[in-house]
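To begin, one chain is listed below as structure tokens, in the form predicted on its own.
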Amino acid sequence: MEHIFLLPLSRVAICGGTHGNEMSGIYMIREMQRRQVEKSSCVSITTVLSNPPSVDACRRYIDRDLNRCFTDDLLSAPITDSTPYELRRAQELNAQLGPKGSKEAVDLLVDIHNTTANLGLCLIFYCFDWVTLHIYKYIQSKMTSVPVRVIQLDIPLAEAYSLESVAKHGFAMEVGPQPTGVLRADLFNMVKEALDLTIEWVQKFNSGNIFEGGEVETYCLTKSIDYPRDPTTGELTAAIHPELQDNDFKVLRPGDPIFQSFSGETVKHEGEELYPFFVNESAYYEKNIAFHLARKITISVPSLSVKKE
């Protein structure tokens, strides 16, 4: 593949709290606000309590997740008395952080957030993005003691929904297992070794280091499982099969099981071999899935270095 030059990244902001009982990213931030974290070489940083009122709260969110408010047409959507919040806070961040696609937006977006699935340490970002992929592939190479991976959600630019959407360049970093409301040591240092690593990163990106290219492998979003329901009241009749419990990114085949009926009787996948994630996530029983499918492919990355002006 070619070798791509692209401009300097010098405004990032780290995000935290977009959910607010999710920890790591809360306590990161005012950790990094105690310490006036605001500039780190030639990068500018600015680092945002995404919820505020969750976050005191100590709830994901106050009338809507706010990491679904960032269409293009939820942030273009007239503000009225009856707007709820989070549409309200996402079109303020969207000022503040973005515009979203335009040249105006910070360079880079890191929005972090805890799971209560056993995905230990996640990147997620929309497209084959370049400059993100060559961060994952370094945060890789670097932290051998946790597992690192990447997931791709396949979904245009203008009907993206999270936060670090509004960024040229962003992702969401995903961190788990944690209970929501809880605060656990060895999660956070592992946010705490991410983010260094990214802004080592980017400080070597804009000194001019050349990242060589290679392959790299990806988890693409296939499709959504909902738990089996009643089909009268909807109630939930089964919960994840333990034997797919904590397997996160294990490949699931024909014939694995991946419900227990509260009766005792086993379901069981059917379809093509595909891998589990956020499974069993809290979170997402009021969005009726169970947990996602994706596809693992390979790609190939090119190597990359600043555009010199």
Given for the second form:
2 protein chains.
Amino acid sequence: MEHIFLLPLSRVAICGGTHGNEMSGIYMIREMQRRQVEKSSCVSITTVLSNPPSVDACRRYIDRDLNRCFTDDLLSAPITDSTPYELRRAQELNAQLGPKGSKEAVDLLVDIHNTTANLGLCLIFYCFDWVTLHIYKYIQSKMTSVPVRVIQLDIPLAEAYSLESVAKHGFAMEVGPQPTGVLRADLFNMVKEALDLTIEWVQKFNSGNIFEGGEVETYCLTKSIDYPRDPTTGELTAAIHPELQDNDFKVLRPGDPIFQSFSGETVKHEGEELYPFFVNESAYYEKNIAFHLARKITISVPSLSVKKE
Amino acid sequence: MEHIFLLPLSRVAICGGTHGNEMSGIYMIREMQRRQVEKSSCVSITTVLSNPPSVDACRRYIDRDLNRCFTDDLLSAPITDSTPYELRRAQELNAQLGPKGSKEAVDLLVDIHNTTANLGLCLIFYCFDWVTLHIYKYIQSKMTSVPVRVIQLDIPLAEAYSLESVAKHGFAMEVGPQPTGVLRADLFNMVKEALDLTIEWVQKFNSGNIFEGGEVETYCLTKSIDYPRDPTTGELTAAIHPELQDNDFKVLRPGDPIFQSFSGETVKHEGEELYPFFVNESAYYEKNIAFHLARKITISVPSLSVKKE
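Next, report the structure of the form predicted in complex with another copy of the chain; the form predicted on its own has already been given.
All chains and molecules follow, beginning with the one already shown.
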């Protein structure tokens, strides 16, 4: 089986508060800054609260969704007086942690997110990043209290829109269910454990540990489904069906219920077998997404170790 | 045992969207308005979306919490250009559905709310309202899918701050857990069933049905507990303990864990045995409330029937 050598991951960034009402990352970053976590063995760690004004307001964003602002086009757009706050902030973060696609970019970026969906712990990233897939394997083998999964987005780097795309390697650490504006201790503990395991993996990697390859199951986003809406007003006419609610990653077969209309009718899934996720995420109502659908695929991950410089 | 005669309840108001990010009431009111529910047998029904601008913004409120604006003082405060939106709106609603304490006020007001706490279905009102206690008995005897409870606030009418206090009788119908900005079909169905039972009870009452008295268990708010905070910044230093989280109405004994600090220490309950509720409600972080504590009391409810005019 193939073996990959990669340069050491000496600079790691941990970010939270990219969405100002997702509390796990906000409190984790504040706690790491309080404890002055800056260096851990052979790794330097930068902690960043990504969107402080939206954190203060306890809102997802001020002008627009920061975590959709990291495309090449938006990162190179000229700044004027009328530029939305988050576009300016994205360029600042890109200067601090990137620039995206450059040698100067941090080696690994972990951006902590919450969802109202029953996602457990998910690592979300762009296809294919052997580092992230190995970190996933490591976390999954060590954490037994929660299902750990990988979601892959098949988007070219230039169009990759989220914060972690400015780093050489990176992923969003998505945990749920947690309401916006709420901090749950169980999810805080889960994030802490997953971050500790991530840093531990990087230390082992940098120290010359050889990580065995193997087969890894991932979920690859294929399409998004909107709520049934009134054609005139655009208002919802149905909610996620109780049999789909909280059942992220449970296979959806043709004929399975997906929506329950307010007058009581059931809307059923049509087409092929797929895996739903981000079911009933609060921030996605305005994005016209009731849930995403994924195909489950198996990836052969090569073994991995550090290339001595 | 005592028997009470009361005048018919001919005018009922159902309200939602008093908090603009609590979706069960918002969608229930829209659906009732779409179906043009205005009269049901011997009862006239008014449906009100209480705070439309905050519903449009999907935020609890625009300037201040509308559901704290219905005290006598605030309802009689002069309106100026700088009056917060919700104070003006409270006076409008009082003119439409009250005036509070007057003969012209609607007979019964039900205001639909959501909470992120694991409350099930709660009727919240000011002590003592025999109508609401009988409606509670009726709903509890018919609904088996969810725990149904009563929370009483021991506050004089003049200082009663919430919308239902403008009516002759009324209660907040509080259902949870549901994240803000999210609509769950199971909770929507629960609210619909409880509203249908409420209307059914009013119809039976108006038609001369005699409702037997009996003993009723209620939770009476005694005090509120704030999160542990950093004395300098005011920021949280702990979250609700996992053993308390989601355990609303489970008795709290001295020594039981209530908070888990971010560095891992446990904070324990001190003092007498009490019942926690509204545990980790998102809107209460800014109100410095981690949870409320209640005493459980038993009330002897007299039998009740309509007084023919």
